[in-house]
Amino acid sequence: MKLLYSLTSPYARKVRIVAAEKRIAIDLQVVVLADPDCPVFLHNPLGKIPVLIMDDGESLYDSSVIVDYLDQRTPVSHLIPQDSKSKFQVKRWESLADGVCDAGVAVMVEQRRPENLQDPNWIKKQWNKVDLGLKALDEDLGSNKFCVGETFSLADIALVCVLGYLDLRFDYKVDLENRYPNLARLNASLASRPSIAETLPPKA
């Protein structure tokens, strides 16, 4: 299998950090989306990342297809739990940390066109959604170890891609600490785990 990513894209990264938990070998290879060759398109009519090419030539798309494929192709280190309940949990936590993602993403992108043709209103409207996702986020994890249950998860995996990803593009706008202190405590907490710390995007 191969991966075709990119090292700052936080739904690779999550990806990544699946496959590494899992213990599965996959071939990764980075790309750049303004490439004119970039391959992307020939395995995703969307153009996105990431997206897996299995052996057999045929692509899956997007990240939280990938994994689920992942998490059920072996029984190593289930990350989405096999009771109904916890699982539909694990993947609320995985939708609302990439919708907000998404926003940040959609910010970032309006940003980087010339000043004279931004948005702010669009941009307020995108931080919005950042700023009550984290916050729900930071009020359904309050005390708790993990974000679901009494385990390491997918729910974590996401929420640590999420705010790895702010901290890469918006270090000076989001004040985890002061403004969701229980998901600074969490994301300080795994900080050191190795597929967690091996991911972590670069900052140049």
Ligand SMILES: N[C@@H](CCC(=O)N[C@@H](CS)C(=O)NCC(=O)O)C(=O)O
The other form holds:
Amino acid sequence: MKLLYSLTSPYARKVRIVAAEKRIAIDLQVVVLADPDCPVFLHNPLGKIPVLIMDDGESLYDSSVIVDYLDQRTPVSHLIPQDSKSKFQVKRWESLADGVCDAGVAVMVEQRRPENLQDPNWIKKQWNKVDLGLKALDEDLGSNKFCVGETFSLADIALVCVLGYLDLRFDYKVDLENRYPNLARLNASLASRPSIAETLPPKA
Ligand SMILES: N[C@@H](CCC(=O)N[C@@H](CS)C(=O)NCC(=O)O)C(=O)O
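The block above covers the form predicted on its own; next, return the form predicted in complex with the named molecule.
All chains and molecules follow, beginning with the one already shown.
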């Protein structure tokens, strides 16, 4: 199996962390989306990463499908719980964390346009989604040790990925420590976990 990814993609990071946690070996191929010869469109008509190319040439996307697939490949250390109540709680965390990422990506894309073409209302609307999403996650987490239940799961992974992305692109302009202290606490407590430390996006 081969993963097309970039070092800064939070969605691809989620897949890399899951693969590491599950001890599933995957060939990693960095792609540059702006490159006209980028192979992603050959495997995903949407041209987005991550894409997992299977040994038979079939491809899987998007990240939530890939992590579900990887989690089911081995019965050990499930990151998506088996019982349906916890499973859908975890999936909701993933959806919300990914949705906050989507809003953050939208801000970044808009801010890369020439300043006179940027739409401040659009940026404000996306920041509002970031804020409301993080607020909901922070309240949901409360003083719990993990996002869902008593064990580390895909919900924690999705959280770490969105927070890492916000730090990378906006240097925590969101003021994580003061505005979302529960998320800040969990993020700090997971930072040294090898799968998380080894996939930290490069700041340079
Ligand atoms: N929902 C998708 C989002 C993937 C996504 O937006 N990836 C970005 C990179 S971080 C991308 O490929 N952007 C290129 C584009 O939108 O054309 C997932 O979870 O995999």
